[in-house]
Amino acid sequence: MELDERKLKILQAIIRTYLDTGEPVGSRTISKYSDLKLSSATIRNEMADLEEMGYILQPHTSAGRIPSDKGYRLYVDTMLEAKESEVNSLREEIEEKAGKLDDVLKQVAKFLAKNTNYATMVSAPRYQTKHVKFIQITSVDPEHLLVVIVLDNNIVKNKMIRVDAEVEEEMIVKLNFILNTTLNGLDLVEINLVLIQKIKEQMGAYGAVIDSVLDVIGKTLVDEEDPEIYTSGATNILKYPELSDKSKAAEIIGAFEDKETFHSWLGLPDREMNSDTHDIQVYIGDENHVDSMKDCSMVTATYQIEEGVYGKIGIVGPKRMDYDKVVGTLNSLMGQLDDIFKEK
C-alpha cells in the first residue's frame, strides 16, 4: 500500500487536529478542512488504510483516530517545516540576570518552559578533551606531597601522594619546572612513554615519585564528573490529560527530580559536532532512553561554548507536542546563545 499525497495530507490533518485538541479525530472533523475537499466516506477509507499501515491508531471501537509513534515520526521527518520563532526579547531576558554561565543556563531553562509550555532541562557543559595548564607539587611532610593540577578549563584537582623518602625542596622545585615545561598544554593521549621516560631521566633517582605524580595527572585527565542539570516547568506536564494520570505524572516528575536519570542522555554528543549545526534531535515515545518518558516526546539540541566544550538542552512534552514551535524556538534560541557565548 502506497502512502500517496492524499494520505499524507489526511495524516497531516489528523496530527495537527490532535495536537490542538488532544481528542481522537474523526472523518467528519477532517472533511471540514477546506484544502482537502473530500467526502467523509473517502476520508474514512483513507483513514482505514493509514491505520493498516500503522500511522494512526483507534483507541476505542467507536472513537476517531490518533497518531501512532510511526505517524509522529513521519510528521517530524517529512512534514516538519522550520518556523522562524520570534525571540526578540530572549537575549535581554537572559543577560539581565546572567553574570555567570550557570545563570545563563538557568534562564534558558525558564525561558523555554514559559514559551513552549512544556518541561525543560539544560545540562552544564562537559569537556571532550582536557589539557594540563599548570602543576604545583608541594611538600606537606616527609612522607607526603600535595599535587595540585589545573586544567585548561580552570578545573582544579588536589591529590595527596605518599612517598617512601623525603623529597628535598630543591628537587621539588626542579620537578615542578620539568613537569610544567614538558606537559603544559598536553592532553592524556599526548603524554606518551617517550615524554615519561624523558622526565624520569631528568629526575634521576626520583622515578617512583614521577610515577605517582603522573598517575594522579592521568586520572585527573580522564575523570568525568556529572554536570549540573537545570530544570524548569516540570508541572507543565500536568496540563496534558494523557500525562496527568496520577501514577504516570508522578513517574515523569520524579524523573525530573532525579537528575541522574538524564546525565547519560544530556551529556556530550556521540561525535564531533559541526560548527554550523546544533544537532537537534527528536525522540518519540519508545525512542526515549528514559523508561518513564515512553508516553512523551523529547526534543534535544546541543550548544557549544567553545571547541570541545558542549552541553545539551531538552524539551519534554506529550507525543502531540507542537514540534514546529519547539524546533523553531530551539533554532532561534541556539543562534542567540552562540552570540552570547562568543562575547563571554
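All of these numbers come straight from a predicted model, not from anything done at the bench. Residue numbers count along the first chain shown, from 1. Take the two forms, superpose them, and find the largest set of C-alpha atoms that agree within 1.5 Å; that set is the rigid core. Compared with the form predicted together with the DNA:
Tyr206: CA moves 2 Å or more between the two forms after rigid-core fitting.
Core-superposed comparison between the two forms: CA of Leu179 displaced by 2 Å or more. Taking the rigid core as fixed, one finds a CA shift for Ile253 smaller than 2 Å between the two forms.
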Contents of the next structure:
Protein chains: 2
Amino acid sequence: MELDERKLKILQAIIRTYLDTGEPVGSRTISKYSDLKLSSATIRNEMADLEEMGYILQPHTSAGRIPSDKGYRLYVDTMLEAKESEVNSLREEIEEKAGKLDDVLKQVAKFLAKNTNYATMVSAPRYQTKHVKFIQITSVDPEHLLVVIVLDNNIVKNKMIRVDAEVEEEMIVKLNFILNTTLNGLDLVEINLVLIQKIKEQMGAYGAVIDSVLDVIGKTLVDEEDPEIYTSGATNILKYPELSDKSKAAEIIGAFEDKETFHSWLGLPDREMNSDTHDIQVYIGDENHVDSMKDCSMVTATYQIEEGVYGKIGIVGPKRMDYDKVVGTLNSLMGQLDDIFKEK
Amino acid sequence: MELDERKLKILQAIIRTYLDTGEPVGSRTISKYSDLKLSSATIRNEMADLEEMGYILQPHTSAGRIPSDKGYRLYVDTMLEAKESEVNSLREEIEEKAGKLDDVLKQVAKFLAKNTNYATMVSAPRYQTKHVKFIQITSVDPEHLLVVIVLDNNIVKNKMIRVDAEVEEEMIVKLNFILNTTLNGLDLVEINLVLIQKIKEQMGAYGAVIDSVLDVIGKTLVDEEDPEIYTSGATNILKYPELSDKSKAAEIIGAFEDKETFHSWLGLPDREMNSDTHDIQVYIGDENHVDSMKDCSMVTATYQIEEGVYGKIGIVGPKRMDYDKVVGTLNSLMGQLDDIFKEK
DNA sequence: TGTTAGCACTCAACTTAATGGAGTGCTAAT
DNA sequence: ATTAGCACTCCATTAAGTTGAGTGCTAACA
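May I ask for the structure of the form predicted together with the DNA now, the form predicted alone having been displayed?
Shown next: the complete complex, the earlier chain at its head.
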C-alpha cells in the first residue's frame, strides 16, 4: 500500500489534534477539522489503511486513533513546520546573571522548562583533552599548602593540603619548578610511576608532599570526566496524565534526580556534528535507550563552547509533546547561546 | 478533663498503629493490639475523650481515628522511644568518596533518603565571617592572569581574567604584595572606595587590572552568602498516598527542585544550639512555615563543621512519618558527621 | 463506679447493572 | 471513488445495592 498525499494529510491532522487534546481522535473530528473536504466515512477508510501500515493505532475497538511511535517518527521527520519561535527574553535573562558557565547553564535549564512546560536537562561541557598547563603550590599558612592546577582549556582547580610541618619557602620554589617542567603538557595517562619516582627522587625528604600533590592532580583530571548536569522542571511531568501515573512518574522524575542516569546517553554527540544545525535529535518512545523513558519523547541538541568542547541539552516530555515548539525554541536558543559564548 | 496514663497509652497505640498502616484505626484494633486488657467499648469511650481533647480526629462518622497535629506533637514531645538505630554503613560509604565537602553532603542526602524513604535536603554550611586570608595573582599565559583567593575558613576561589597585554613579572610581584598587605583580614564591607583608590594609585598604569581583581574578590565574597542545598529522594513523596495527589506532589517535589525555597527556613539555627543535641527539631503539618509543606512533617538537625560554621539537614515526609526512626537515624548520623569533620 | 456486651446506626468503599455516546466497519447507493 | 446509513462494540458514567468496619449509646455486670 502506498502512503499518498491524502493519507499523509490525514495522518498529520490526526497527530496535530492528538498533540492538542491527548485524547484518541475519531474520524468525524478529522472530517470537520481538516481542510480536506471528506466525509467521516472516507476518513475511516483511510484510517484503517494508516492503521494497517502501522502509523496509528486504536487503544481499543470503538475508540479513536492515536499515533504510534512510527507515526510520530514520520511526523517529526517530514512534517514539522519550521515555525520561528520568539525566544528573545532569554538573552537578557541570562546575561544579567553573567558570571560562571554553571550559572548560565542552570539558567538555560530553568528557562527551557518554564517555556516548554516539559522537563529539561543541560549537561555541562565535557572536555576531551586535558593536559596540565600550569601548576602552582603556595604556602598559605604553616599548616596548609594550596595546590592550583590550570588545565590547557583554562579550567582551574585547586585544593588545600595539610602538612605536618611547615615547608620551607625554598623547597616550594623548587617543587614548583620541578612540577612545572616535568608535568607540563602531560595528560593523566602520561603521568606514570616512572615519572612519579623521578620527581620524588629530586625532592628527597619531601616525597610525601609529592604524593599529596599528585593525588590532587589525579583527582582533578578524573573529576573532569564527570560532567555536571543541571535539570529543571521535572515536576512538569506530572502535568501529563499519560505520564503522571504514580509509578511512571516516580521513575521519570527519579531519573532526573539521579543525574548519573544521563551520563551515558547525554554525554557526547554521536558523530561529528554540523555546528550550524546543532544536531537536534528526536527520540520517540522506544527509541530512547533508557527503559524509564520509553513512554516519553526526548529532544536533544548539542551546543559548542569552543573547538572540541560540547555540551548537550535535552527536553523530556510526553510522546505527544509539541515537537514544533520544542524544536523551534531549541533552535532559537542555540543561536543565542552561540552568541553568548562567542563573546566570552 | 485530664490526660491520665491510660489515655496516653491509648493515644500512643493509636499513633503507632497509624504510622504503620496509614489507615484510620478503630477501637477494636487497639483493644487487641495494645497490652492494656480493655474491651473495644472501653477504648471507644476513651477515644471519644481523646477526640474531645483534640488529640485525635475522625475523617468521618463511622471511621476510625487518626492523630491530629496536636496528637503528633504530644507523641513527638513525650513518647518517642530513644531507639538506637544502626547507621554504621554510612561512615564507610562516605569516606571512600572522601574529597570535598560538597561530595560528603551529597552523599549524606542520598544516604538519608535511601534509609528513611523520605525526601531529604542538606544545606551546605554558611560561613558567618569571611575575611580575605591570602591572595595570589599569577600569569598563566600572556593573555591570562589567574586570581586565587583564600578566605580565612580555607575556602579557595579562583578566576581567570583576561588581559590585553602581558603583565610584566615585576608588576605581578608588586601587585601581590600590595593586595596582600592591604586586604589581608578584611571582609567585604571593609573594602571600600577609599581603599580601592589607594591601591590603584600605587599600581599606576595597572589600575584596570585592579578593577578586575577586586571584581573577582567581590563576587567571591558575595557568592559565599548563598549556600548550596543538596536534595535527594524527592520522589519518595510519591510513595505516600496522602501526599501523592497530583497537585500536592507537584508542589512538594517542586519545592525540592527549586532550592531557593529552603534558604529562608533552613538557613541558620534559630538560637544558640547545644552542640550535643544537634538541635533536632520536628515541625508537624501547620507548624511548617511554608504553605506547600503544610501536609507534611519535617525533621531538621543542625551540624557543626567548626566553631561558628553550621549547616542543616532536613527530612520531609508525611505527617505519619516514623519519627522514632528518623530522629534515631539523624542522631546517629550527626555523631558520625562530627567524627568525620573532626578528622579533617 | 469503672468496665463490658450488645445493638442500632452511619458511611465510605466496593460491586453490579443500566444507560449513553463516541467511534468503528461494512454495505449499498450515488 | 465517495458517502450515507446502520448495526455493533466498548468505554465511561451514573445509579442502586451491598458490605463491613466503626461508632455511640444503653443496660447489665463486678
